[in-house]
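A lone chain, given as structure tokens: the form predicted on its own.
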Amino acid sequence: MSIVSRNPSTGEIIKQFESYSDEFVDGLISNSYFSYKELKKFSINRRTKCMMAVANILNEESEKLGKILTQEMGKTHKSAIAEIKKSALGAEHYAVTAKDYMADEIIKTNALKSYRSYQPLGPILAVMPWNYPVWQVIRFAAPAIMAGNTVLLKHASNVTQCALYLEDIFKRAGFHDGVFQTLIISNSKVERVLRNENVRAATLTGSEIAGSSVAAICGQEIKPTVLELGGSDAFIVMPSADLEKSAAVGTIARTQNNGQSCIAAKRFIVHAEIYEAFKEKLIKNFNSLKIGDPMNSETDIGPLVNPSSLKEVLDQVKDALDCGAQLLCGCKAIEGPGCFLQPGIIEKIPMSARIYREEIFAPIAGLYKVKSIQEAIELANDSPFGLGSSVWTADLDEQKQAINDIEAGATFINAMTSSDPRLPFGGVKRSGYGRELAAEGLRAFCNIKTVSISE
């Protein structure tokens, strides 16, 4: 089976992948089990080089592996570069503190001596997402080969020339060849390989179906994994809060990625007293978002990843307006080569629209108009999803009761939701399980063992 990377501003196809027999992911499993044995008596320090050498290799080659990101998922090159440089911080902060979070912690018991261990588990399967490829990639990876797993990645099929340079860095850096491999399978695939006795957990990051997928054979098999799955995170402005700010941060906060991010604001949830000018300002924002080429640097949206995508964005955009909501500006798709739209803002969307529930990857944002901070918050948790959200205000009483009753992964005051290494990060509800980055990130492929010593 042949495995298609194509450029979604134009439509051609880049390059073409043979699919891996069942015969050489079984191989590459082995491998990856030896390597678990062999990394286990790496010292943390000889870790600690190798992993420096993979933020390095990221930085220097950034502009190099941005072009490759921008031309399979059709992400602007400024921000492919961006999201490089993220992942190479990622990885040097858990090259730095990983001796820290996997320290043995002492705990005072009857025994002579007793404590909490943290013990690697083996080879880890990471499925993963198209919209970040390399960030996605290395917020998991870095942790868990820090702490002495090994890596087999089952990357989205369009970006499977990111996920072989990915795997060509780790090699590059230090670790040998079976710590990070890439698995270039469909996912047809991906239960055998989560089945095979020596993938010992799994991690995801994509869509609910998938997640249940995973979770339910993992189930089965009595294997841990961490999901980190859709959301539809809500943006609260409320009548302190500095509007220019906020409407210039929220357009970010939707467009970013050009749209296509689990945790961009999605619902835009205001107060009454401010609802109109603050819309006013956000149409504005909208409007000037310059559309086209990904490589230029001056462009801000590029195309929705490939056409499939963009049939599914506009035919939730019809529903939604089938049922009464109301078109702000944009919305539509353009005309020509590849898979562009005009990023757009819809209000009054009754609970009939499918995107008062579902997710809406593309950048369009729903708003919404409420009376008071207990309004925005019901609203805000009327929701099947829970990854982030951002509550704009000055009031500390509204701030508190938001970061109380939110039901979300995260609550960001005055900032728009974002993914830090030395924060943790991850989901309620339909949203997911688990978290990614920080201690937590590291810890949660780990067996935390119990040490009791009596003589």
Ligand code: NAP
Second form
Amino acid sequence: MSIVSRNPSTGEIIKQFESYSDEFVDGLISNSYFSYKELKKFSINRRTKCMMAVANILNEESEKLGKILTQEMGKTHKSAIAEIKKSALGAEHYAVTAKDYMADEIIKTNALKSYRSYQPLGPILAVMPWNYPVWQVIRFAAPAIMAGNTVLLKHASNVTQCALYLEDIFKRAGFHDGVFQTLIISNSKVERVLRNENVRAATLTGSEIAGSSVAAICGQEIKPTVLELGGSDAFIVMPSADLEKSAAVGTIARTQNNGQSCIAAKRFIVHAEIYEAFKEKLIKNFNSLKIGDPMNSETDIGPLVNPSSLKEVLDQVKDALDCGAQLLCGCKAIEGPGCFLQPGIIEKIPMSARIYREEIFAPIAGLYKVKSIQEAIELANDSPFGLGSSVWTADLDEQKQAINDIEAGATFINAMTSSDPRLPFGGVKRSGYGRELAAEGLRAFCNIKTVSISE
Ligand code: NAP
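Having seen the form predicted on its own, the form predicted together with the named molecule:
Next comes the full complex, and the chain you just saw is listed first.
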């Protein structure tokens, strides 16, 4: 079966790849296992040197790799370069901090000496999405490899060139062949990989359906998993907020990456006192966005990833309007080749509309009016998801209430939700479980071994 990379700006096929055979995949898994044994013998300093080389190559080749990202999944070239440079920082972060994150922790007991030791698990399967095709991979692979694990990457089928490029970077950086390997397979072959006894754990970033399938198989196989799934993040704006700034940041938070980000602000929950003023600013900002060729440095928004994604979003919009919601701007497909959509805003969304509960993976904002912080938090929590949240208020009591009561993996006050290698990242509820980044991201795939030495 062939796996296809298609340019979402033009609809043209860029490249096709033959899927790896089962036998070839088995060989790669064995290679991963032997490489894990080898990597365990690498000193942490040697791993650091190689990971710094990964960071350097990412920086040096951000233009070239960025073009591949733009061609394969449609993000603007400037945002592709920013993603690759951020990935370089992520690799550098773990190159520098892994030693501390993995240091033995002495715990006083009755034994002569006892401590917590962090040891690798072995080969780990990473099932990754196309929306941040470099960052999502590096934020898992850098800590996992620094901890001594090896990586088998099953990347989304539309970004295979990017997956192979990453494999090549790890080799050129000095890691031996089996440390980071790409598996060119369809999603139906993931189960076979998970059931291989040499694969010790899995991580998946993607949709709920894919996450629950991988978790169910790993449950049967008693293998640990980390799941980073969808989100429908709230962006709450209260009367004391800086309206100009919150509307400007809110526009970026909703439309970055062509609106296809898990932690994008998807539901704008605005206090009645400032609702009309905020709405006006948001509409003005959305209407000024430039949509078009993602290679053009003037472009703010490129195409959605593929025609089925565009159709799904248009169906969600139609459903909301049929249920009684009101269109404020945009939300229409742009005629011509490619999967282009006008960014848009919808208000008065009833609970019966699909987008009241579903994630909308496109530059489309839902606006909701509330009368208090309490009501805003209740509405924010009335979602199956719990990934990020962003709250705009100068009132310290409101800030405290939001931090305590919003059911999400992160709450950002007077800033948009973002990921940072120094801070843990992940969700609750149907947004997944486990954490990436920071010390948690490295320890997620460690055997936390208890060591107790007596006389
Ligand atoms: P997706 O369809 O679930 O694909 C993600 C990955 O899972 C791809 O590699 C895909 O392979 C694979 N996959 C799909 N179905 C599978 C199955 N049944 N078993 C095993 N693997 C399977 O997700 P997407 O639509 O590409 O990505 C968008 C979603 O990811 C959104 O919901 C977004 O919010 C979420 N996301 C979450 C985070 C986070 O950190 N929480 C970050 C980014 C994105 P194929 O391509 O071959 O189908």
